[in-house]
Amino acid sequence: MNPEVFEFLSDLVKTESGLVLTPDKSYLLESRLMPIVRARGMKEMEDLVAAAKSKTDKALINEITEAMTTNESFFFRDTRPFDTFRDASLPFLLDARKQTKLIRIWCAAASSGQEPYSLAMILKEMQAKMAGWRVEIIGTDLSTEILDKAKNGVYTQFEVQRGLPVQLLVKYFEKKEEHWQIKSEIRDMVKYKPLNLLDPFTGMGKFDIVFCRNVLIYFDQPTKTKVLEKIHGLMPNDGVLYLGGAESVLGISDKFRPVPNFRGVYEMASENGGVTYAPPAAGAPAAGVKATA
């Protein structure tokens, strides 16, 4: 790719998403956007930065940077996080809320919505102990094309294949030809926004969880930094932040510190901050496994 187009399109994507692109990841780029090079009508890259230089399109601009941002997801990512969720953050929200029996919870970059169902399978899961209480999940991310395919809630036999348990397929999502819907009981108990995370957090409200997973990483430092800030201003005192495996706020914000033994869990760092966990239980179900007696 030629430098010059390269330098253009990547301080582009940067100065709408927050998201840096290195030299090395030209090909990502190509590959992204050459099939909006093609739906334009347009023969080649170059096309597309004289087209975006103008500025005058900003559904182009808006194009670009959703193809760019659109990032792959999928049920129950990791695990542990989501256990975590269940054994931990949950129970103490049971006995710190039960004055209001309201939790609200964010999922930041929520992508297709495969993070913010199984959060919300998780929860129909322990309705019993739920009963009486209300619990909003919001769902952004950059993308509103995305957010669309997350409000529809279909997803392929692949997607349904990775991570979900099979005994939640069966009982919270209905075949639809070649795809598989989840059932309006689960979509309904999310709603989606688009957001930018570069933006204000205005009309967002308080949360008592916040997963901001897997996008860190693709911040510089100085906008890591100032993504947590935002983040923090919404967040009570004993809110709690959780992140990706391989993200960190140490060295890059003082606004939050570790949960000790939960890892990618973070808390509170003022002095009235903090929550208590216990510690995790060994050979506890897996996440979205109901436990039995």
Contents of the next structure:
Amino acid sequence: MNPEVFEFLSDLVKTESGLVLTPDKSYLLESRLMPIVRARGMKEMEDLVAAAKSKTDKALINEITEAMTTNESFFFRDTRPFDTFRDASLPFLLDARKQTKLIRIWCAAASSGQEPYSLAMILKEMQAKMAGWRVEIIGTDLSTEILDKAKNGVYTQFEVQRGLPVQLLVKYFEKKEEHWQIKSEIRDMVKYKPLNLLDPFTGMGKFDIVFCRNVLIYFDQPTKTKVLEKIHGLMPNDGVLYLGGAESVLGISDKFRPVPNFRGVYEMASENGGVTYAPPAAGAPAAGVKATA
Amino acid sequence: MKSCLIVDDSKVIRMVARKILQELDFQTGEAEDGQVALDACRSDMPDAILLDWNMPVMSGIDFLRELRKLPGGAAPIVVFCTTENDISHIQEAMDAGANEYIMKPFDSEIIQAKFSQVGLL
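Can you swap the form predicted on its own for the form predicted in complex with its partner chain?
Zooming out: every chain and molecule, the one shown earlier first.
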């Protein structure tokens, strides 16, 4: 790829979304943006750059940004965080919030919805314990297109086979021709809103649990720190943050610290901050699947 | 080393599955229909069974019903692997005692994900 083309596009994407693209990712620019080039009747990436430079076509800038920031998601991704949510975070909150009976959860990179819907299915499986409780699950993402997909809750055969126990497939999905749609009882449990993590988080409210998994990896260090600080500002002292498998707050933010014994989970690092989770049980059942009657 | 019996009337499918499973450190056996599979289980019960539905002589669902009646037949983890991808087939499989269900086409990742889910990996 022409280095000037790469530089323009990577700068554009970084300004719009914070996403950092190193030169070794130029193949990704090609594969994600050539479809836009073709759809608009252009011939090459240079044409796309010329159109974007003219600054009159905001829709094109959005299209480019969304194409680069869309990432795939899976149900119950990495399994263990969902076990932790069910076996540690929820029991803790069922006690800590028993006055208000309200729990607020934010999925900060909701993508096509598998993460918030996985949480919703866990809650639905625990329906008896959750009687009288209100749980608000908010899913946000930069891309309005991917949020539309999340709202529809329609997935391919491949997507419903990765990470989703078949018992949950049968219980919570309906076959729609060759696709599978998650039932409205689950869809209704999640609200989706567009949100750019670079923008202020006004009007979001406070969250007891924040999932911010596998999105910070795309930002540079200062951006990661800033985003974590903003997330911290939306959380009570006993709130927890879930990060992706390869991520950590170490060296990035001193506002959070790891929760002992629970990989990938972080609590507030202040004096009054923190949660007390019972240590994980060995041999717990798979996420979402009932252990016993 | 865990053992997995691959039951499918397609030689190609058996070969693909065998490759994937051997890479996952399974010792594999093969059967081209439900009757051959049943006989294999009677002599040596495997830890896991990857099971097709539509086969000559004896289908996968009939094999599964017979398997669960055998002494020691409750033990193997049975994962269906079939082109039948509607809810009624899946429900019938689960009711007959299947542990998981893969809808073809499958790849190594799906097999790994499903086998992990049932505790085989």
